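Single chain ahead, by itself, as structure tokens, in the form predicted on its own.
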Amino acid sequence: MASVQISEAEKVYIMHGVRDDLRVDGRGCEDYRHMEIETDVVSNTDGSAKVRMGHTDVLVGIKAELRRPRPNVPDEGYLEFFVDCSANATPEFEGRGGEELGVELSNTLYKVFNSHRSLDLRSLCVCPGEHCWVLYVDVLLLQCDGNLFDAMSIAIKAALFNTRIPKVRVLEDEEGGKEIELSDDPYDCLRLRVDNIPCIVTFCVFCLLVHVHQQVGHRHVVDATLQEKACSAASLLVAVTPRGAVTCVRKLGAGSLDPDSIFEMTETGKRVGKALHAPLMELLQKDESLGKKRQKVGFLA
């Protein structure tokens, strides 16, 4: 992960702000930074979205291809994730550092999203045991200022909402063979239901001090910046559906967490996650209703 070097005085200033529920940028401990979300930004994909959260920039493109289903689930399609950590985002992403981080991020996204609890994978099946849709989700990290997982999950959900998969007809010839016919009508397409797709809420945990080396308790914040991340002891990732169900919990970083703080963060994640989903879906639906009248913003305008 990207990191920054800060002085001890800066750490004390940041941690005192967290203790008083007043962070350096004026936010409370459970507040997100300003977000900008655009959909349908890449023309040669079946669905795409770009999310800017503070100074963290993520671009997601989705391509649908017909493949053979996996043997253990012959009546379901599936998702494949690839995360590209651009060296322009931070020098730490150059070479093997970026490759290893990309694999780690891809594996976590696979656990969060590639489940029938999150997405109706059976709707991606064309012919059981023979053909299914595979969604290749490509994530490009353009700029990194902390909280990558949350930004990626919002961008993926927005891109899946924007995805249009061509309708398919399976035709049989006189000899019993099957042929696949794709509709060339752009409006005759399959739309994915994203009602139950989770968003990730990442917590950074702080060990608050009164005197030097005297630990007195823990506080956690959401949507941490790189400076706040540098002061934290550990992080906890919680994936939450719009109904408040937790689909994945994962600890990040080298620090330790006590059971009470994990339970507290999980409950907070349910509340914050549910509050995040409603305005996100409202924004996506409003954005789509504008059609070609939408005003393009950002560098893709």
Given for the second form:
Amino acid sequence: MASVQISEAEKVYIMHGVRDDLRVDGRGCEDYRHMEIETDVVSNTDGSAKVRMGHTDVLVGIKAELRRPRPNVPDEGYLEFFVDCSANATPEFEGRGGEELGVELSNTLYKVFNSHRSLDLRSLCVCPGEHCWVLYVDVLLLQCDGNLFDAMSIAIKAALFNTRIPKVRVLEDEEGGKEIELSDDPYDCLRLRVDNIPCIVTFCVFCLLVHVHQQVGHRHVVDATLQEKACSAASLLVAVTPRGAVTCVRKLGAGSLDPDSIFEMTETGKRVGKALHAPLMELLQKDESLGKKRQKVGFLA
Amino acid sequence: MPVDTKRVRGPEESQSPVLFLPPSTQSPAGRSGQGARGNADIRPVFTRCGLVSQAKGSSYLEAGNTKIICSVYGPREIERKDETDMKSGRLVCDFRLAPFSCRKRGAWIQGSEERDLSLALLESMQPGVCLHRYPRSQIEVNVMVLENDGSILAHAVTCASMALADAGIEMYDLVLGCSLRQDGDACLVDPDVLEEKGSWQSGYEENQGRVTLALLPNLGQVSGLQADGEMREDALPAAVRTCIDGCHKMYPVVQQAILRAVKKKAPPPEK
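Having seen the form predicted on its own, the form predicted in complex with the partner chain:
Once more the chain from above appears, this time first in line as the rest of the complex follows.
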């Protein structure tokens, strides 16, 4: 991850703030930064979204292509994730520097999103065993200021909501060969049901000396900035669906966690995740309903 | 994507014969019945240290049919010097599956899943090793899975910490791993490969999940956790607690193996 040099005094300041539920920018421990989400930013894609959370900027583009389905599940489509840490974000990512981080992020996204219950993969099937829709989800990191997973998951959800897959029909001709016919109307498309797609909530865990007699307590914060991450021992990633079910839990980082704080964080994650989903869906629906009257903001805001 | 150009591979349209097997042979047999282990039982473990003579420390672990070998090299001089390396050492983990280890032949070139497993292994081992005692050096941990019969990450963590102990690397505590598969209402600890995959329709059923946990038993700290799958409300905390119990059950066996290796290397003086 893009690293930040931080002094001991700054570390102590941040940790004391976390202990008193007041972070450096005035947020509480469970508050997110101000988020800006815009969909349909790239016209060449089938679906796209851009999320800006503080200084973290993530752009997701989705393209749908017809491919052969996977041999062991012939009646389902699938998603392919690719995360590109561009040199735009920090000079460390130049050349192959960002590749390791990109691979780590893509692997986690596969685990979180490729579940049967989050997205109905059967709706992506055109002809079982022969043709199915594959959604190539490409994530581009434009700016890095901590909390990449959360921003990426929100952007992916918004992009999937925005995705328009053209409707196809499979016609059989006389010899038994199959032909694929695309409908003439460009607005006749398949929309995906994004009701059950999870969002990721990342917790950063701090080890604090809580009392005078050296008792080490743990506090966790949601949506950590790079400075806060540099002071933390470890992070816990919790993927939560809108109904409050937890689909994926992963521990990241080089520290260790208390089992009790893991349970606590899972509970908090459910709460925070639910509170994140409701306004997001509302916003996306409202944006969609504006149709042509929508004001496009683009990249320079 | 790197492609193996040195070996002659089959034609593009060829499919693995595993796909054509009838589904009955591919679903797990279930754990009821005489002599079969219960849902909460881990498989009997055989483990020894000190088998690779060239390595600083090494260990071999067998659990059911899963066979894992781990070797540790180091502490060694670091090639690239960063500022952070001046204060503490670096741990480098490499997780590999032999091509003949799984049902379907794997490639020799490290795929994304292996990289993911290497990273998970590194994150689980790092809290246990006293890296501040080895500044400017790197310790290499190489894990090779010879046969994959389920729970490879969990057993690899245990195997790696035994190899580190055998190498004499200073650690705060051993790191033990345990994994679990939630299949509907059954909570199967230490699943084998058929139980891990589940039956072909299990993706659509309720309450399906996999949990792998790495624990430092004496300190009671969790150093690695990976849980996938949408499980019920109470199922996830219960699964984590069951994995912690599973790790504690494994501890005496690991202790014995390390003691045995130490006694062999430095036999106690004759009385």
